[in-house]
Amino acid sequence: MPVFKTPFNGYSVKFSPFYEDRLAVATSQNFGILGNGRLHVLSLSPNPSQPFTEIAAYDTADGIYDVSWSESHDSLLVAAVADGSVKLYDTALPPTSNPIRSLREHTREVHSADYNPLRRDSFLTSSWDDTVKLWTLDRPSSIRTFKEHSYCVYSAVWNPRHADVFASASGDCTLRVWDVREPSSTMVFPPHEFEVLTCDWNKYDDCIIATASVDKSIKVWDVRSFRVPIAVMNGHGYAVRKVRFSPHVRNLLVSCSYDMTVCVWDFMVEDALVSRYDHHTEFAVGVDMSVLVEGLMASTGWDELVYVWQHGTDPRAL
């Protein structure tokens, strides 16, 4: 299946919600510690000898840690940048016109960006400045800043069924659930005893959320009763960097880890591990599942490679 070589270390990969052959990749030089960043917009080709076409590439002075596609405009992307800025890009415009906006409010690295799938003009960013910010396309400054975490907020994700609800995962070892109509978070609990690096909502049950941590585990929770997790999945050898629920199968989720593997899990069965892919040769830090093509997966990592493959096949097979 297709492989794309990036000049810098991969950090995040996202399939377009509009085009089944399109994806975006966020990258950072020198493992994101110091140096430039580049955002790649790629198109999958049916020709295996030339599997990717690069539609656009945007350079930044600092690393890019995450990217999110707009849910309202098929050419619009939001990038989370290590200098604390949030940059908006429009692939329909020439490179010289990009970025179309650079939003500077976070005081430290921006680690995640997530577009609202229901209220399609708004998006979230989370940062190492311990905050989450809510933005809309038509305003040059954020609408609101959510300040309750006491350490880096690694991930903030919208609930796919409720336009005002999101969750945030933090290095303070907590998960918080927020409603933007409320003055403070509506729920907080410690899903792990160590830093929580990622979270994602189930796409079929709006009360189910997955978390993953430095403790190497993935846990699935029902936010209505979070004393005991629905499932605990152990199998990664190091910290779990990202977790994503399948857009097509209720019980399926995918994870990637510093152990260099990508794993697929069924959280409703006892032997939860469905597949383990070991195609990366450095930390696997970005993973996604296509909304438009069932079973199509993508991953990226610090080995400067982007893989796209069908679940159940070998990512390295041509």
Given for the second form:
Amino acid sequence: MPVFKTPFNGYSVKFSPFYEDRLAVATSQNFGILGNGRLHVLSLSPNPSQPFTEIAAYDTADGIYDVSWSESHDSLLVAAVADGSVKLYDTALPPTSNPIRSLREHTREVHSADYNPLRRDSFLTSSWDDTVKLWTLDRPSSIRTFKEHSYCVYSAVWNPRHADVFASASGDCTLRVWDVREPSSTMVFPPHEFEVLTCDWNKYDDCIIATASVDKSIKVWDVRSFRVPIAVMNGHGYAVRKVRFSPHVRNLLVSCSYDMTVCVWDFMVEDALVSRYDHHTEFAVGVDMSVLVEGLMASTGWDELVYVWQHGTDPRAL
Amino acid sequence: MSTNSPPQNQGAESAQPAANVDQQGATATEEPVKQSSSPSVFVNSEPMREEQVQNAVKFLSHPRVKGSPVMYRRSFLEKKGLTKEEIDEAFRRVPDSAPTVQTGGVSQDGQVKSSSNIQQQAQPQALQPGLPASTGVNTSSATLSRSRFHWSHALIAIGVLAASGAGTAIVAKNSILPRLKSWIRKVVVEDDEELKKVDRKPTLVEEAAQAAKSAAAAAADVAKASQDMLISKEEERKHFVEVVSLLDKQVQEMKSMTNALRRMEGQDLRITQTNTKQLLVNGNGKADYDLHSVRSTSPPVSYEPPSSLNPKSYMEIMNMVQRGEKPSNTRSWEVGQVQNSSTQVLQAQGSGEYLNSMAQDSTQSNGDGDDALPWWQKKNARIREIDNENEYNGNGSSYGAASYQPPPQRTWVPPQPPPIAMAEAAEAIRRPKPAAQKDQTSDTQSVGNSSDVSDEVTRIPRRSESEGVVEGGSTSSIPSSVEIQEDQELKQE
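Return the structure block for the form predicted in complex with the partner chain; the form predicted on its own was the one displayed.
To see the whole picture, the full complex is given below, headed by that same chain.
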């Protein structure tokens, strides 16, 4: 299975929604504390001797914490940069004209970026300045700012079935569900007693959302009855950094954690842990499942490696 | 769809009974219909819980809470699981708290954000965006007009002050200052004379006191040193006595053996004697080695990773950043900000490397660590013990390849320091008397100690070494490190 070594510590990996062999990796130098960042666009090749080819690499002045592919253009990327800027890249343009836009509105580090898969014209960025901002590609400034959290917003994710609904997970231990048509959040509840680091909607059931937190657990909720979780999944040894629902299997979700493992869970089953991969030798902070290829997943971590493998196989196998 | 919130709430409330039924009945057929019309699924459809609201009211009425920012109060209530409606209701019931629903608003950059801020301060609840925006604009213009007057007033005032200041400065220079200076000179002269007289007396007294103190200290040191010398001499004597007794025993054994041999065979005494001599030598060597076994090693050179090494661990980089250094591998074109809140994000509970570096840092920070020292040495000690045993078992044939200090001659005890652990064990097993002595000395020394208990605790194993060192020191040339150690001990105490 292909492994790619990045020069900096990996932070996020995302498969392209257009090409099944393409993925983007966001990396930051010095673990993202202080230093530069680099955005890699990689292509998987069937050639076993050179499994990855780097289509493009863009350097930034500060670390990149997250990347998101555009749903409207196959070569566009949105990068969430640690200096508070949001940068747009176009791989079809030469590197000298990249980034095509640098949007500077957040006052703290931008932690996540998510592109609207339904409307395809807008994207969200969430930041440590407690806000979530809504942008479109054509405007140089944000359309809306959602400021209700009282601490860093670690993740903002669009609902895959409702074009105007999104959820935000924050360090103030709450999860908020928003509707862009509403002036304020429509729902707020505390899924964990500690900071909620990530959230993701189920791709098949539009009211189900998974959250994961510093308390090492992953909880799956139905927003209609949010007092009690549908499922609680323990098993990680440390804080869970990212959670992603599978686009192919209704009940499957994948998580990565500071215990250096990537785990796959089935939350409808009593013994939820399906498989555990411990290929990383440092914090595993980014994970993604491909929409185009069933079972294909990628992960990256602070050990500067990006693995791409098929679910059920060993990521380190050649 | 620009719907105002009050009608929205009514719509949601009307959907509540249906939603409640859904929660109980769990039929999702009605949901899709509602979703197409209004996103009521993503709205909290529970009725307000009165108990929660009352708890919130108590919380908000607490005097301490009233001093805290409103954001924190809201955030606290949200963390407790209250819904928006419940929180708003609680704020409504507690009259003087400023309930703010912080609206996103239709914002286009900073202007409307500031107006929304003004809006928050002025009026509670989300209202139609038109009116508050206009009032905000009006108030801002009024303040601007007032401020213009303030600026001109300020300029005039500054000019007047400057002129008056200049005038007073001139006056002072010409008339007041010379008078002051002459007065001050007189006073200073008088003071100096007084001080000189006064100083002479106290300096004499002080000097005498200091001399006395130093003399006393010196006397105390001398007394201590002489005491230690006496103690060490006594212990050496005791060692001698025991060695002699051991030798006597061995001699007796030899005699008995030789007698037995004579009786049995009456053969060459020389052969037997040489054998026994070898045994003696071995035995002596061993005894001597044990005697000199208690010597502490010099602490290992503490290893600090050079800062230019790549790759560095997370903790090293954090430390560098906190010290203000920049990691060397960054290229700066727009200087990035230090993310000192990364610790908040990463509730780091350790990767492998991170934990190891933490451990390293902690041991290094203990400074030639008390922790690092014995642990490291204990390990080596065990290895040495085994090696030495092997050597002896091999009848002295193997001049241990594994030994760390190649001993040139068997009989002569190597001056190199052996392990602490062995020393303690040896001491404990062989000598109860020195243990008693140790207690005495440790008592006398601990009286002099004014420092913490922890120091004493860590000191005790060291004291045992020093005692042992002193014991062993008499039988062979004392290496200087021992004395230095002792001196250090004394100084530290």
